[in-house]
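Presented below, as structure tokens, is a lone chain in the form predicted on its own.
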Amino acid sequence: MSQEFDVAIVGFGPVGATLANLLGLHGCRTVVLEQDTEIFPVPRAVHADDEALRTFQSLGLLESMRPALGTYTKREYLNAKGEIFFEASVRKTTAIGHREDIYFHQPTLEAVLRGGLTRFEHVDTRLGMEVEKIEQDNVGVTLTARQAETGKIETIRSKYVVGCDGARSLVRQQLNIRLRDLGFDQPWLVLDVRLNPDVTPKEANLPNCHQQYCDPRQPVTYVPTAVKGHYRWEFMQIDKPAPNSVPPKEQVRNLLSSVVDPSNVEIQRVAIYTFHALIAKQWRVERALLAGDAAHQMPPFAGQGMCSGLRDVHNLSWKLALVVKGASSDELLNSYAVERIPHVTRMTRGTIFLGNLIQTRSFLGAYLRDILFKTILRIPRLFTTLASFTLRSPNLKKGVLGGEISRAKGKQFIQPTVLLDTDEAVPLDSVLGDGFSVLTIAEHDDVLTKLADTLITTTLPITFVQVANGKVTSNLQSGSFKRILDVEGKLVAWFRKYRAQFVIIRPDRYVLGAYTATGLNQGMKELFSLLCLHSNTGVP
């Protein structure tokens, strides 16, 4: 039996499920193939940042995820004496409108992501389906998959396929894509526990902060997921274990006893993971693409593994949508790797740097590190530089970017609270919609209306938004035009900072370009050119 789709996704973890939701919102006929029949019951990924939360917001699922999310107050780095030599507070709200960092319970989060797909009749999920072969031709991809329960073979046709199938990706293997090793290979024992219901975190001495014990004798990471009573410790393996080995129970108990009273917790999972730093040399081969762990793997010290996978699919989804709907040529998909590989490479190198500080076995190196970090804490600019290198997402440098004002492009656009003409206060993204958006502080209604009416005739989804300082009115009669009140003054401040009148924002909320009052018409032509749009899209 052969079935036709726009996009086939192999793998149904958080990254694959997020991509399926994004494609569903874009109206793409999508099928997800997953070899397992149930969600893995124990958390693996545990950390998400503000950009990941913004992605979940764009899915319309963030509020449903709240029971799976837990907050913590700060990150602490302790030396061999148990003294804090470096700490950083977690910001409650960043410029993009979300908490800087949170922890989550992966099984619950995955259930919400999967449940979100029931909104879309054009998205199909196939559990218990193991993909065995991927074949490409000039117009599409043929996937051969076997049903785990019956052994029945199914053939599925799609225009494109995206491998979100993890570190051992079959899609990557089928494409003969090799991995680039950035030089990190270290086994750690991961210990997940659940706090007994009759014990409080305070009684068990489990603080609500992320801690790195940077002791050369035994580096340890403490992760207070604090969702449904789950906690995690990660112990660097001093003696490299045999592949696929199970640590002795006595070793596990001794390690657990060094951080918590074992009688207060129940062990949920014990596993040895080898942390790697690997990046696929290619992310696209014709009609097949990679995302998430299939495309890159990094140590967990900055908590950016899943976050990077979510950036992958938020970047890729709108490009796929334009291509499969015939608006753009598939040259647009080449920008996916152009944008994402340098970004994830920098994030991985920053993570390695942080990991080497944490897990050094040299007592002299640890002593010098402690002095360095204590110095950094006293100099705010040094602290900001270090944090931006190791913990924060860098800007995009190349790809679908333009504009007259170069220092504005490639950044995540801010997300303040704004006021609608109904006096309802909402986050900015709820006004922008799922496609492109143009924001302006210009006040020439006739010019803006004409441009908005022109844009609505194209096949490119664009929302046009005017930022007002005073009372919001509804004078403009255009279906693609919205007016908002900048109640916090943050949007006007952004435009003043970059001396801009217009900004074009991509569906993944990165700034495509910022323009002066006279530059928008040229900017729209630039937008259409960058998107490789076909001539029948109605370029103004």
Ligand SMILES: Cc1cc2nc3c(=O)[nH]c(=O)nc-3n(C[C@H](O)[C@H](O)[C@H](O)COP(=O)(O)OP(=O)(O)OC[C@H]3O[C@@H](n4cnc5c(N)ncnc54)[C@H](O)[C@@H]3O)c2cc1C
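Numbering follows the first chain given and starts at 1. This is a predicted model, so every value here is computed, not measured. Only the largest set of C-alpha atoms that superpose within 1.5 Å between the two forms is called the rigid core. First, how it differs from the form predicted in complex with the ligand.
Shown in the overlay between these two forms, fitted on the rigid core, is a CA shift at Arg180 smaller than 2 Å. Comparing the forms between these two forms on their rigid core, the Cα displacement of Lys374 reaches 2 Å or more.
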Second form
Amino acid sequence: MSQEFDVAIVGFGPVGATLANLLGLHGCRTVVLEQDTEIFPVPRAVHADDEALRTFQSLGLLESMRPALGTYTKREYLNAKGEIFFEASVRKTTAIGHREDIYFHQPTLEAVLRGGLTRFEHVDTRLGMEVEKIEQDNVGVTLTARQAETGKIETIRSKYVVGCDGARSLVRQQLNIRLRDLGFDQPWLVLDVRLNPDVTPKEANLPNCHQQYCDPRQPVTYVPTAVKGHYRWEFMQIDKPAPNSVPPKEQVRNLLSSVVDPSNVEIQRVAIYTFHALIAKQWRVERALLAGDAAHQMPPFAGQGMCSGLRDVHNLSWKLALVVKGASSDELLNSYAVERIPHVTRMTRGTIFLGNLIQTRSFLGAYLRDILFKTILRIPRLFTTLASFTLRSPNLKKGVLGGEISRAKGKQFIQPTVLLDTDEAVPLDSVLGDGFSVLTIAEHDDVLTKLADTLITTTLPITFVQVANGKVTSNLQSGSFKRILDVEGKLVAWFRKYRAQFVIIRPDRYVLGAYTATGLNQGMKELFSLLCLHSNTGVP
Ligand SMILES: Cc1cc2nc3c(=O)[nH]c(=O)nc-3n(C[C@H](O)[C@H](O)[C@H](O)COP(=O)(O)OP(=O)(O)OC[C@H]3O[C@@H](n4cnc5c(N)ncnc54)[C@H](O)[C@@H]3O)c2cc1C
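And the form predicted in complex with the ligand, for comparison with the form predicted on its own?
Let us now look at the entire complex, which starts with that chain.
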């Protein structure tokens, strides 16, 4: 394989591996450089949300991941007396077509992500290669990396580099990018255990739900992980330990016996992590970009660190693909930070709010919190709103967004089950493909023919989908057109809600814009201009 790549990825954690798969699907020549030779064998992240599952679905790897996923039904918040002061249920299916929250086993999930790359001849992975230096010029990036085993130095050329190299990112350091501190700095002790095989979870009093013990004397998080018989507790460290210190055995024993009978479990791992809330001030310097923990770190109270990294690379991958293939100017890449920084800032602030609720050490604060929850939960409407509470991903506000109907743009598009011409029921995304898609409920042949003419003249990857709700629809048939039946009525309801006839959906499944029948031409022009396309698009 040639040493000249479209994109070099530094770091093969979950974020780098997801980006490599996405770029593989877009046909980009990609190299991944990872300093370690094996997957890190113990999980850090344990929880993922519906949007992360949708990203894995886009990779075509979700079904292979199923054995590494586990479900739970609710989150409970308990006060100092051990009483539940608030509980929130987990929805089985959200509007985007996935379970609201799941648990996963990180090493298995990463193995599936890495396995997915065997599909692509144009994606190369180099394990045991530590990147030491990054230099940029007008046409590309030169990476200097050292082979761990032999000490041999290699240079690799690529058009762009993405630093997915974690919290201590070398790429970020080499670019002299500073971090913005949102003001959170708290060590927690993570304790992973395995239940003895002769004891049932019920006997050991280990429920299948997420619990937060919001006791000001000792805040604790409890997580039944995706692996049968494996459980995690996280204990806030009241007396801040020295960095990288090993917790004393006696402290670990005391903490464990405060939550479970120690004779029922075997300790698998003890580690202290200091949780921060940091966001890189810049996510791009010329041809180098940051993603995942290299770009942001947040406490894990809402399980959103890795999930945010997956959003980064789903957002970035299609933009990089358009740029490296020469379709778009590289100005398009500026929209990456414009879209992602405000989003991740909101998620981090939400996580800090949740963290402060959980880990308050003030008895008065905890007392007032409990009273407040008791009072507001008596109001049925507030109860319903709070009971479905979870830290939701906000809409995109600025970036590659447009459309006539402004309240539709920047949202994740819904994903109902639809029926194909062949009568097969499938999730919507499997019809949309890896590129852009235009969905319409229009039935008039003249409108559709005009759109077909436009699509034929562009080289952009666009799938056109006509949504029918059971009635006879257009006779128009063409290779770039697909027709689906809206069996659940959710798509037609969406179009009615926004009074739209067309919607343009981006490859990361966010709504670029929604349009009326007469606004279609404007929509296509807008799409081509937002994408900073080089070539003549053929739009009249
Ligand atoms: C206790 C804990 C619990 C968490 N729980 C959750 C959760 O439930 N849900 C969630 O979404 N997130 C959670 N997180 C956060 C999540 O673990 C991280 O956000 C995620 O692992 C970041 O992935 P990444 O790929 O960006 O970085 P990493 O996983 O850190 O991967 C970076 C990779 O880059 C490699 N690398 C570094 N430097 C170089 C170099 N110079 N050359 C070559 N390779 C290099 C490293 O070896 C590593 O493999 C948790 C974190 C912790 C600590």
